[in-house]
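For reference, the chain that follows is the form predicted on its own, supplied as structure tokens.
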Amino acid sequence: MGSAGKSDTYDGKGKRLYIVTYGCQMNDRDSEALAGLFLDRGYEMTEIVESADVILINTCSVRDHAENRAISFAGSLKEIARHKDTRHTSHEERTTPIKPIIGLIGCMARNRGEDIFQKMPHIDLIVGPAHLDKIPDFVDEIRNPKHEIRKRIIQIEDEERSEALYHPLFRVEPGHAQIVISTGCSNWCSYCVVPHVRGPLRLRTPQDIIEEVKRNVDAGIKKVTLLGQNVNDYEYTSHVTGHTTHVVNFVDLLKEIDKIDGVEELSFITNNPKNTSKELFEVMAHSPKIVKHLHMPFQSGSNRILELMNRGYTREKYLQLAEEYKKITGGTLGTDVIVGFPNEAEKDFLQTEDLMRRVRFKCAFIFKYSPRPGTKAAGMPDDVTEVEKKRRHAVLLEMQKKISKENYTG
């Protein structure tokens, strides 16, 4: 995360914040929003972890690589904690830095928080995705000089988020607002840990989303990106009068935001093919504000593997959507791909390779399958060797590099 108000000398006020983020764009936005809460309380950001009074590690559990990196970094902070003065004195009495408050937050906190709390006693704070807005208060509670023994806090229960998280206007990238429209997911893809760690799909109200966009526009921000695990899962139902209901789906929401004066560029991520519609493509085509790029993960080109993944669409459906999208919008496509999913035979992989060759994506994030605890796929035999996963990954990566170079450079 970029710094805001960075300085290099310790001032004894305990108001320096360091945040490191692992994982996806949703985590980047969570860290940004959390930083805003601290900045509003008089903190300043630092890029020097050794000078920080509060160190927060925002974690991701979607892939084991991100988890391993976060755990390694958290373990390294034990040395920082050890070498600072651990006297618990008030801010006014402090002449040397006390042990920083160290927090592990986000998906890993929800997924593995209790175990980490026991195994890493130098970590003071474990907070799941639902309670990020409470972290500044938790820090104050830990810092409270009334406690003879330094307090440790763990809060990992799943519940609806508070809108307070989205009120600060701090932006890492000036002029660009990332707006969360939903949290969690209820699709239950067999390989995906998101429903386990971020909970079921929960929608912010259209009014709250639109008000956040307008606050950003009033602050001079002209570029907006809407975020959701699957943005086109958005379908908010409200009761108007009596038994009358009003439904706002993602296309409706996009149209309303597109109308807001001051928004000059509008994008969104990510789209599940199973409920991506031709109507969405038509709205994109007719709006000069909406970026003509669609990130639409296909994950596998094999119908057999797609069924095992519980993706809810077929290879043929994806190819149809890709063709319609390009014809209607003239835009580019991005995607995610998993190789080495359990039971993926060579013929399944070749179908994935063929789909990538036919669609010719502008960009593709290609991952080797790794089992995620608690998912249905974790109970399947991980029968594709690591050597074969690496080979398939390398084949697709090389092909995508060639496609990108041929079609999207110069």
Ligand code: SAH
The other form holds:
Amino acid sequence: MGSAGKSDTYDGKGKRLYIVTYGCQMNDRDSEALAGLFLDRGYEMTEIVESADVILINTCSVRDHAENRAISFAGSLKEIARHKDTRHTSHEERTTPIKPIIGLIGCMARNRGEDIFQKMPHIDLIVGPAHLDKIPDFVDEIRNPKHEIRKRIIQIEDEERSEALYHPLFRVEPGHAQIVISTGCSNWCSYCVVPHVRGPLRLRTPQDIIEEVKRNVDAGIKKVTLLGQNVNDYEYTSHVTGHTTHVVNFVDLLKEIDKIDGVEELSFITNNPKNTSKELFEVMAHSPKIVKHLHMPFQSGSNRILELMNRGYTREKYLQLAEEYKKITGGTLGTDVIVGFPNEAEKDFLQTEDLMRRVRFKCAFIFKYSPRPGTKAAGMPDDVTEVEKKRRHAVLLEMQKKISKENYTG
Ligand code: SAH
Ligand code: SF4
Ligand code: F3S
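Could you present the same protein in the form predicted in complex with this ligand, rather than the form predicted on its own shown above?
Following is the full complex, with the preceding chain placed first.
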């Protein structure tokens, strides 16, 4: 067979990749980066799942609903997985339909991967967020004809991810680069699974981030969005010489990127109110490139609930920040809100409603609380009924709809 064997089995030419993504912007970016690695190996993207050679499900664990959707999609692939395994046939001999390689990757892989590996034998590959760059090699390994029985791979340990993930230049939205500045989170909001599935806060170096921006600008990118679970947590300390240290915080990093010629529009997400600074607002106000919109989730308007959530700020601090932000930048605000957190009484909810009425957000993502196994809040009684969660959700949604219509449409 000689080297022909390699091109039949390892080469991505003519092979098609299908990726479905659940969850946040960080996950969208991860899928994009991963697609870039496959495209660089000669794969093509397909939107028709039945025609794919590799199917990847990039999952989210943040709420029950997100997990259920991914599980149900993974289950629906059982039929496709019954197709013929073509590892032992050459390119020309292939009969269709072929058996695709199916991977369940990302946050839920880290969270529930072992269980899914046992329960869903048609899933070939389970890979956590730290190992996404290895997926093309894992796929080659599974496809390798030297294995008599098709191999299955699971890799879900938490560790620092490789910079290799960020090398491809493929962008879903032409001209727009989303740039990861940090992974994980160490804030431990009591309801949140992210620190559990994405690991502790880890920073990319300012050099790596700036080089990625420049590489993209050279390739024609004009719009840049910096991504982190809480971008304000960025604080990179480098040792210049011996005992001298140099610290680059988020505002410093933003200023550096703002200076890069060719970047015409600059934004970032997300800013946790607990360490959002006036200095940031000033930098935003002075830069014609920075978008005047801040996604700064308040989650709850009740101090009692904010404390139970371990958010690290009060409603008074939030209101003051929002006011300063508007005064200094003239910009708009966005938020996330959770209703029905354990112990949330009607008077707590009314304070959330009141805060939303005062701030008048441009956009608000409103979520019903969903207990996440392993989190601190999961140990508190989930005592707001589903009916009541739905009612509170609908009340806020309706109010936000009105505000958006009054304030933000022509
Ligand atoms: N890092 C971001 C949030 C990422 S998760 C931040 O700190 O703002 C996105 C949103 O999902 C959160 O802002 C919160 O509103 C919501 N969320 C997280 N965990 C949740 C849970 N257990 N139930 C309901 N909503 C939740
Ligand atoms: Fe979750 Fe809080 Fe971290 Fe956001 S800041 S990812 S809500 S723990
Ligand atoms: Fe979901 Fe993971 Fe993002 S849990 S919200 S995809 S970091």
